[in-house]
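First comes one chain, alone, set out as structure tokens in the form predicted alone.
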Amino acid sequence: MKAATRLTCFILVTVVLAENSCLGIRFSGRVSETPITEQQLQTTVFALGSFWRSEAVFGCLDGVVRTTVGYAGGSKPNPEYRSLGDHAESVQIEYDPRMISFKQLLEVFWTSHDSRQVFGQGPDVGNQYRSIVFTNGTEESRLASVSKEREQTRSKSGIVTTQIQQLGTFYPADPDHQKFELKRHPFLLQLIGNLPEEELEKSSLAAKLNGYAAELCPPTMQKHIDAKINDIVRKGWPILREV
């Protein structure tokens, strides 16, 4: 079942419950998540086409704590969506290396786009959609190079065009572009308590639901979230706090 259809069903179920049993999803106030210890988190940045989809690809992975879309790889100071100069649309991923490694994130990177397409992905064509692995230090550069060589070996129909470059400045995009897939489903936003924009951008739960809304979570996680939401809709309570 597609996400839009599934969410419509949830809303209808909630309305029926409200009419028949005086039940509904109740919201006592804004939900704040338990603060996450930042000390052991690591950060990486990838460019793999439209950053709306890219953010959704990584948000649902176990070990990914936070995702942010923005611009990197260019020289223009303070780029904006309509004026990003030579930057690429990118996603910044903050993750717990005890749960997921840079090598594993690289595997997701390669399998989530066509690295052989020059300056674009699918119908999105342009320099801003080029494929880049941004690295922090020598070891990440080595790992990225090895993984690119492996990807080229796998590719039988073209040259892998992905660039590997040291990360300079990452410029976060405007709030309108953060968690874009999630924002297309107001019911999910309501389900987590209608977080203010600043909290939504930093929310681990929102990152996962952003992937869920785009149907880009691993199948087991997609089904797990389905079950969580079904349970909440059935009970009319509580607010979704974690998945």
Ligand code: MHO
Given for the second form:
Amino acid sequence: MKAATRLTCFILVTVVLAENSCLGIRFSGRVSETPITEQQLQTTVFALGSFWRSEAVFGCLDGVVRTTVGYAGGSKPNPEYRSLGDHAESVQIEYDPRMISFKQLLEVFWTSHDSRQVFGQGPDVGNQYRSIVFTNGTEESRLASVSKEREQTRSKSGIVTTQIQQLGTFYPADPDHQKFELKRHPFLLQLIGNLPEEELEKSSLAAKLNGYAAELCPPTMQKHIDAKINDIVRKGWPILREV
Ligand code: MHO
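One more: the block was the form predicted alone; return the form predicted in complex with this ligand.
Every chain and every other molecule in the complex is listed next, the one we just looked at coming first.
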């Protein structure tokens, strides 16, 4: 390799590594060239049953950069897992609007739980498992209402119980509950380098693998990650840095 080419490669690799270390973001497939900045990220919050599962559902989507589980929708100050008062278990999703839209997130919301179930979700019974779309302004409220109506039309056999609510405070839950599904798989944690908790919570790779661990990624993504992991195991590469 010529010196100039080597230098170009070095610069490219350095830039790529630097870009990825700022937000821990890796894009795959239909990538946007410029990396997203914190200011460009959009945030949305949904409640759809157990927040362990909710985080896994959304974390695996392309364009979702970061997920955090917590409590929202109630009035109790500083809720905790065993005393969350009138809040609902929720997931906060930070996403790149160039890659995924609020509308698309709403579609995933509807297809990922049973919005007709009253006072719970599957085996989880209680007010904390209710279904809510939290909105941030009138345009999101409008989009949420339109999509709820569509869902009601689709769902002939029951009333859609989902509430649409302006987001108040989102209270993040304890570290124990963040990336819960991933933490059940020490091998996967090891594969991404046993990140310290703080990094794990911010990492989009961890958010993806959290979905993978729960087998809640879209099928193509689930297969793609499977293949990546098998490859690493076969080749004996030590660390998974991107999917
Ligand atoms: N059924 C779930 C509920 C967990 S949750 C975060 C479980 O106990 O496994 O509320």
